[in-house]
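Below, in structure tokens: the form predicted alone, a single chain.
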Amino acid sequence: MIFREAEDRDLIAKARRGGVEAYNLLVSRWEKRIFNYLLRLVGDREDALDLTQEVFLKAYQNLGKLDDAGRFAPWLFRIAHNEAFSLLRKRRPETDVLPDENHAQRAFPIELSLAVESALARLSEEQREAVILKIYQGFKFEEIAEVLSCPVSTVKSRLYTALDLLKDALAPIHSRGVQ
């Protein structure tokens, strides 16, 4: 990550000077992670694709406002967070449907990832995002706090509560030997 960070700094400096090719390289490095993050937050592939484009457009437009190029990843994920929650606020009234409650009870090994996704969907938005940033994206607590604009203690509380809930939701799967 340190090597990539150093390269990202160079690319950001070039992009700030108008280097479109340097910014395109940054996009190609980060777009899959941003897309996967957004997909887990919004749950719709097309929306995640649209949001990914919006995130990189806004990042490009605001690259001059990035104070520390070494903080590019948390800054980029903060933009993604804002875009995702803006969309979720807009569509909230039509999407209060809970996932199938019995899904975890009937899971087979090939369905384990679906059971995990279903369990994640049952978490609050704040808990789910903390899990996604820590487990799926590998951010440190301090970086997650920066992305979510909240104290580290809040991040830890959300994460540990969410992990307990996930453990309980997935316990029937684990106890049957599906791993």
Second form
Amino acid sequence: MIFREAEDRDLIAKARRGGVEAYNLLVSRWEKRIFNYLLRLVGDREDALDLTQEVFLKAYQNLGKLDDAGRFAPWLFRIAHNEAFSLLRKRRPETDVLPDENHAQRAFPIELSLAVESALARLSEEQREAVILKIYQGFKFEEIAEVLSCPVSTVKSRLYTALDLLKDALAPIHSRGVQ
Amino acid sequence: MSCSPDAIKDLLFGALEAAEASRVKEHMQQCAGCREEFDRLQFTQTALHALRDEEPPRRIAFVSDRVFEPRWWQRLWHSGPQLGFASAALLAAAITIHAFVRPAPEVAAVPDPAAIEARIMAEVSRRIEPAVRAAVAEAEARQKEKADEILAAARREFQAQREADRLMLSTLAEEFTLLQKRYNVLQLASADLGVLR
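Condition change, the form predicted alone to the form predicted in complex with the partner chain:
Every component of the complex follows; first up is the chain already shown.
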């Protein structure tokens, strides 16, 4: 992680001086994480890909405003968060299409991911984002608070409520045991 | 220690200090409910990882575009050594130029109040007088029109009155003539009867 940060710093410094190739390298190191964060948040591949593109374009244009290159990850995820919620706000009047809720009743490993997907889709956007940032992206609570621009207590509250809901949603699988 | 769902979750995410973590673990050894809760949370966390990361459908890459590239001064601004050198060079050049070219201190021109007032008055006159003239002319025209109207109305009234008086005089004259004639007739009649004798 330290090496990764050091390499990121180097690439950021080169990109700031106009090095497009250095920036492309930086993108290649982060695009999968950003894409998956957005995919789980907005639930649509095309939207997630468009947003990922937008996030990296905005990051390039605003690279000069990044005070501490060591804080690149929370800064980048903050941009992604803004882009995602901007899209979600536009979508809000429509009813989200939720995955089949019967997935949780099935205990086959091949369908466990569908059950998880279904359970995640039932969370509020804020709760889902807290789960994604903590469990899938492995951020510390303080970093998540920085990304979401809210207190750590709020992050914990959202995450723990979400975890209780997920626990209940996945309880049938737990009681049967995954084959 | 009593049961605390949040403390169990803190333990799950490694968000507790060592001493506090030990206390929660000790409690769990004696509390079947909390043990089961921790087990279910661990299962949930593991189950969430069944959702694998996906590869982006397309790679994202940028090409060199002058529109998005930083300007020369932006590059300079973000490069410490170059910026320092440029600042030092600029300072040295400024000192040198100042040493050779010393501009005479300029005495700030004190504005003359009388001249300013005269200019203001001239400007006021230039802008106000035509407007005043036009306004006066318009008011005069309106007054004249109104006076003409009043005069014409008075003339019409005078003519009507004069006509009425003339008619009345004419009627009086006719009545007087008629009375005169009747008087004459009465005179003649009384003479015939010898009343007046």
